[in-house]
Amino acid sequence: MSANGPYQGAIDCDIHPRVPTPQTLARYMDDHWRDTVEVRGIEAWDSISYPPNAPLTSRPDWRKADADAEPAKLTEATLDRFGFAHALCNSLFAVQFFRDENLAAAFARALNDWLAAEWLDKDPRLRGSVVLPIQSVERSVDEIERRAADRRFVQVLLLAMGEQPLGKSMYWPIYAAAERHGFTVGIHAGSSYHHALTSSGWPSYYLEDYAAQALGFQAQLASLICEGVFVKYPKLKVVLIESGVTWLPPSLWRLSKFWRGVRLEVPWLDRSPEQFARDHIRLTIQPFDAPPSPAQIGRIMDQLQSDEMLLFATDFPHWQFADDAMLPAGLSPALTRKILIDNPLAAYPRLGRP
């Protein structure tokens, strides 16, 4: 696949830096919590979200010679050689985590100041997550605060499973930070594993966790959308991120149904579910969970009823596709751009900001 494929000129909204180390971290700290990381001996952080040994950790060829190590190995495995015009690095340290609210914020800074130093100063077509330390609404304010100026940085990233519904209105002012400064919300697949992913207990097996995901995301439209948060912030703009895309037809039906019949206690909700989520709500399409026939894929999208939902991703380097169809099979010339590029630049307004 060269440069000039059906590729060029599209944003992948979803790769993946290598984790660093608490170490590398310590770096970007100041004195008092580079001395915490090394005195409470923070050293080694795997990525809990993708067991090293996990099928879907990465694709071979992405990862051969630490390909995700590097932003110039980065860059050359997927940018150069499909022509890719930007890239949105989704950095997937675990600063949700820690219990300590002070140390997650130091952590999520020296995290995000990494992110601009070592990624999105070596290649311009690379745009920034903004972590937040969600433990704190006050911290993940000033994180937003303090890194609007940079425009690289397009979206703040929350994680599909935590503490609390995000539509509750103790997570408000993230959101009213995000729509002034114009930055997207992104909610990542992954947890802070400080309560049970399942509502029956905690899973055996990664299998399970992996699946149960989409429970999570299942959630969180659900509050978002019920509590109000898109009626308070009519500009925000919420990406789901390696949610899969089939569950949400079924879900968004099972919602708007009840609503019908409950809505004297949502009164602030003055259209559907159905129609909240088309407006506000978009999907990266890796991993696009469906079967491969482009008439069941066609099914679909009807079932979406919006060709402005998804968005393109790869989710470098981990695996979610075979070779190198990255699309799902028989989409039509102008809903494969709308993907790749249109939708992305509506998601994601800073992206065509200077």
Second form
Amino acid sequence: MSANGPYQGAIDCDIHPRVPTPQTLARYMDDHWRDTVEVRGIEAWDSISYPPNAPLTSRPDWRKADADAEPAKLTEATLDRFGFAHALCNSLFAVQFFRDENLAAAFARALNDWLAAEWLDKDPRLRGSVVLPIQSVERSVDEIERRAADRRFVQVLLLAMGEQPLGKSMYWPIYAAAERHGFTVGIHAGSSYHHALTSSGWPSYYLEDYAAQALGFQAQLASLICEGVFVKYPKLKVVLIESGVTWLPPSLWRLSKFWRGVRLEVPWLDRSPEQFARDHIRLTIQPFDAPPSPAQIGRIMDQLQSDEMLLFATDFPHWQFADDAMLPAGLSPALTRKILIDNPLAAYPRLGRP
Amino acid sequence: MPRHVVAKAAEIPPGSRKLVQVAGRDIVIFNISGELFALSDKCPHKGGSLSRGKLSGAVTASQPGQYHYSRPGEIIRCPWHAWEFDVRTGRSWCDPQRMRLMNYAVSVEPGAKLVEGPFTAETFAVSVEDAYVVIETK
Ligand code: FES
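Cool, the form predicted alone is there; where's the form predicted in complex with the partner chain?
Full complex below, order starting with the chain above.
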């Protein structure tokens, strides 16, 4: 594969620099918080979403090459190799786990500073997401405002499972700030683990955790649409990152079917939930919970009823695909081009304005 | 255009409705403040009988959290899955382009005029003193 291959100019909408340690982030904190990290003994803060040694967390060849450890190695493994135009860095340090919103805000700020200094400054093709300390809406808005001038940050980042459904009006100041500055709102698979992962309680196995993420996304999608976030903030785009994609059509069928009967609850929806999703929701394409044959993939594309919703992503270094098969089989060349380039540019207004 | 006499006008006062059978079809007639509307009784979704549905107003909103209630009594909700239909047009609220009830021209005619014909009054003896509801089937 070379810089003239099929991925030339693509925009990779989801890559993960290796999660920094608390000590690394402490270097980006003020004296009080640096001391706090030491005094409280915050030595490790690993998420069970992607445990560092789990096979899924890093593809074997990339693990061997230490490819997510620093920008030069990452760009060699992906951007240079395939000719990507940009890659969007989503930091997975688990800021969302903290119960103390002040501590969360200190870590979020340090994490975003770290990303800018140690990644974005090192390669002009890299772009970043602003991780929000969602424990506090006010502090999340502060973080958006603080980052707005740095155009390399193109998205604000939330998790699929948190304290409250994300459409609730308590979160609207975040969407107002995001819309004001042209940020896209990214919702990444993952949980604050402040609530059970399923509405029936805690599952036993990692397998169940991973599969339940799709339910988390469904709930957020329904909440954002039904509460009227896209009526209130019509320019907002929301990207569901690492959602698996193929759960979407049946979920929208269900939502739209019941909307017809209970529309009175949410009269601000002047279109069907399906239409709101097509207008405002985008999804990264790795991982793609694929049916067995390419012909069935074609049917799923038809069911989406839109060629604008899917965004290219590798989910580097997570092990979501083998070799260089980064897209599901059976996509037309025209759709492939949209997924690789046009759709990401449309989903991230800040990408076009360096 | 066959015209059918289906009821005495006095049987459908304002705010009421009546289900009638005309040429093998079930048609529901609504009286909204003195105006008559005749619609197919069969919901285009799964066939619920709209004459058994609840009438309500039109609820709209320009912003989340607002509820604007207008046109009381002009929206019929199917008794089966509560889809809303505009009694004035027969159109489904949620899918007005593709989903609508057949609507029929309906009028009130004096009996004196009806006895001259042409009309079909299978079940009616029309008297010159009364007024009648007349439906046109296409
Ligand atoms: S049958 Fe009328 S709404 Fe389903």
